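So this first bit is one chain, no partners, the form predicted alone, shown in structure tokens.
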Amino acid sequence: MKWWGWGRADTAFHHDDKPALRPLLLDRLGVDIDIPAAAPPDVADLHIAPPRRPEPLTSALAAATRLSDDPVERLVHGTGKSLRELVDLRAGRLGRLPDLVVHPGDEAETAAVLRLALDHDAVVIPFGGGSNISGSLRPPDDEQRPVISIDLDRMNRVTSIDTESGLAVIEAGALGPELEEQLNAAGWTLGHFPDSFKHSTLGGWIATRSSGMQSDTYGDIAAMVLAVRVVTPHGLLETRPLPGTSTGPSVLQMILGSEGRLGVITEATVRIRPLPQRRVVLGYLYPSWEAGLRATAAITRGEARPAFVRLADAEETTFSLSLRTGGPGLAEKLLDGYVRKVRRQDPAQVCLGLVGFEGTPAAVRRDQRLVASAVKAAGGFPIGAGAGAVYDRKKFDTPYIRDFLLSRGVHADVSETGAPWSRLPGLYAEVMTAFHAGLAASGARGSVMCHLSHTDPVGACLYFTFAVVPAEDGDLHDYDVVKSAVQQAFVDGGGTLSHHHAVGTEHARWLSEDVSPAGAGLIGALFAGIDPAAQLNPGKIVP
């Protein structure tokens, strides 16, 4: 993971072969992406403060596990990938970095590290893959105690598979590709594929209540995890993988979404499924957002069991089409003519839907028929597998576009929420209104688009992607005005502050409005009871 942006240092987004993108961004943002981008910062130009590493603690940690105080490793482990963190890093505002990075090889070493930290009045912050975008990794700027980043990258194995029960035991440091490779070799899959899949870990997913792109069928991480092992200040917390229990408040649910504030997750037992025999992703076009919502709700509540259902609004549909390589081919021109002349629909209002189908060939064919019926009833029509194939190829690459825009002075980010079906149309409109009001108040130029995903019979996620061109490069004021307007519209409109990106520090001020002041107080009391000295990732979720 590169320290100044998303993903691998040798991977980046390029627009040279996407001729439709430049005019679109000129129109929406007034930004010419043909102008040379700012060069990535050189780590040699940064002032990285020396670590605070008291000798008794450092020697004890070195004897217990692998230890590093390398400046670049401390930098990588000191921040996530929120827009605020990336803007600060590129401006040389590094904030408080970890003093030491440890890499325990097993649970016993993890427990030893935590005990040493507690005994020496140090702070421990668990590190998964470093991809969090809600400020869940950064130490408080005013933290005076030694800060230890604990990275479980050596603990990355699938240790057992129970084929009769469909369960697997997996170490918490396993990255998405690592655990899927091991499961796939035995004919199984976890089915959890967030945007950050390549750069996030099982432990990180649990700590942030992650949701993957196919949660419609596989469920989010909370539905997948049946048991955990967690090193805590009070010893090893261990729950058992049972189909149901009546044992008071759920200890497992307390760990889910706890962002390292209750301990270090070392292992989880998860539900797994056999690898599907067939997978195909088909595209559909709807005459409007409202028509697409009707179809998506009908599909979700119907008899079909697709792997996922996704609907882009007109703005995101246009943006997605602008990312195609080369100019519009014959197929695109024929489709445009069909929409205009045969369907009598406005191409500027058309919305793209994607539906993923998995299972046996017979089950896939059945679900395709059921989905086609719901699409037709809403006035939509199928466009084949081309758009779906592109989505499957590029689904983990979208975050690189943010780096591309940031290097051209554009602050792009995402905010997502969830709500019942009855609230989704109104909430979508309210958030759009709030965004444009925030943009007007800031005086900046910007754009917003949205897709619906993570469907459930009760409701779904609205995932907003927005961009702001700040008045001054590197100044987050305009972004903050717009982001706050969007987040406030979520909770005012009956949605959640975040569907699956966690609370961290970015969303903490809306927690009481989401779960009630009493609920936020309950969470705070739990943290204080387990960790009265605030040595476990302090300042996250609740101050």
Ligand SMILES: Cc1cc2nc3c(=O)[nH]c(=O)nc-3n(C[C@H](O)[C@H](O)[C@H](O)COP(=O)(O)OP(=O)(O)OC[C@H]3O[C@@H](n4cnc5c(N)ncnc54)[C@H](O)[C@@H]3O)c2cc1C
Contents of the next structure:
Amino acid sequence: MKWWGWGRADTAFHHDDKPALRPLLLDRLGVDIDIPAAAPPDVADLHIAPPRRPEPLTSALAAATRLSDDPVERLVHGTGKSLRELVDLRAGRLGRLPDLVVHPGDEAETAAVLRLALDHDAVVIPFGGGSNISGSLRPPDDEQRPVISIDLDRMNRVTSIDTESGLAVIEAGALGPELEEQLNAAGWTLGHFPDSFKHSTLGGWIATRSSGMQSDTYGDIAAMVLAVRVVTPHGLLETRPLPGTSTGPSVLQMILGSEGRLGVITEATVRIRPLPQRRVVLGYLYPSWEAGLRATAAITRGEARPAFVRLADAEETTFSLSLRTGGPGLAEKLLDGYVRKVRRQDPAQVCLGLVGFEGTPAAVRRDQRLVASAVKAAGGFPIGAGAGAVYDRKKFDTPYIRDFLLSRGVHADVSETGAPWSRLPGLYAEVMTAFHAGLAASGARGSVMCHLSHTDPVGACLYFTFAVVPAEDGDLHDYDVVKSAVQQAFVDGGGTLSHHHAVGTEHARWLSEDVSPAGAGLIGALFAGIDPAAQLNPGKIVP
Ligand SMILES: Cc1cc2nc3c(=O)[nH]c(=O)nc-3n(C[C@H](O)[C@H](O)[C@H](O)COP(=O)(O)OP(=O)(O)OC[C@H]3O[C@@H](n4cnc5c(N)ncnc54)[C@H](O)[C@@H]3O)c2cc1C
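Compare with the form predicted alone: the form predicted together with the named molecule:
Full complex below, order starting with the chain above.
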């Protein structure tokens, strides 16, 4: 993982083969992406403060497990991938980094590290893939105690599969591809595919209540995890994989979303499913966002069980089409003519829907028929498998665009929320209004687009992607004004502060409005009870 951006060092987004992107960004943001981009930062230019390595703690840790104080390792483990962190890193604002990074090989070593840290007045921050975008990893700037990052990368095995029950036991440090590879070899899948799949871990997903792109049918991580093992200050916390239990408030639910504040998750028992026999993603076009919403709600509440249902608004549809390589082909020209002349629809208002189908060939055929009739009833029509195949092939590459834009002075980020179906149309409009009001207040130029995903019979996630061109490079003021306006619109409009990107420090300001002051107090009391000296990832969720 790059220390200054997303993904592999040898992979980047390029626009040379996408002729429609430059004019679109010129029009929306006034930014010419043909101008030379800023070079990625050089680690040699950074001032990395020396680590605090108090004795006898450091020697005891070195005896207990694998230990490093390498400057780049400390840098990588001190930040996630929020826009603020990426902008700060590029500007050389490193903040407080962990002093030591440990790589325990098993649960016993993890417990030994935690015990040593607690006994020597040190701070512990569990590390998965470092992909969070909510400021969930950064030590507080004024932290005076030694800070130890616990990276679980050596704990990445699927240790057992219970084929009779459809359960697997997996170590918490397993990255998405690592655990899927092991499960697939036995004919199974977890089915959790966040956009960050390649660089995030099971432990991180649990600690942030993550949701994958197929949560519509597989459920989010909270629905997949049946049991956990967690190293806590009070010993090993262990829950059992049960189909149901009435044992008081759910201990498992307390661990879900705890962002390292209750202990280190070492292992989880998860639901798994047989690999689907067939998978296909089909595209549909709707004359408007409202028509797409009607169809999507009908599909979700109907008898079909698609793996995912996704609807882009008109702006996101335009943006997606601008990422195609080469000019418009014959099929696209014919489609454009069909939309204008036969269906008499405005191409600028057209919204792209994608539906993923999985299962036996017969189940896939049945679901396709059911979806087709819901789409038709809403005034939409099918466009085949082309757009869906591109989406499936490119879905894990899209995140590289943010670094591409950042190198050209554009602050691009996402904010997402969840709400009941009855609130979604109103909430969408309110967030758009709030975004543009925020933009006007900041005086910056910017743009916003949205898609709906993670559907459930009672509601769905609205996922906004926005870009702001700051007055000055490296200055987050305009971004902050706009991001705050969007987040405030979420909680004012009956949505949650984040559907699946957690609280961290970025969203902590809205916690009381989301779960009520009494609810926020309950979370604070839980953290204070288990960790009175705030040695476990302090400052996250509840400051
Ligand atoms: C480009 C991009 C796309 C993304 N797409 C999605 C998406 O589609 N869906 C989604 O849900 N999220 C998405 N995210 C957000 C991020 O990937 C998730 O929050 C993810 O769950 C974080 O996992 P991680 O292993 O990287 O955790 P980290 O970032 O390393 O840690 C996150 C938090 O969890 C804690 N933690 C990590 N491991 C443990 C452990 N073993 N025990 C206790 N606490 C632990 C950390 O202390 C920290 O507080 C995306 C992020 C990016 C940058």
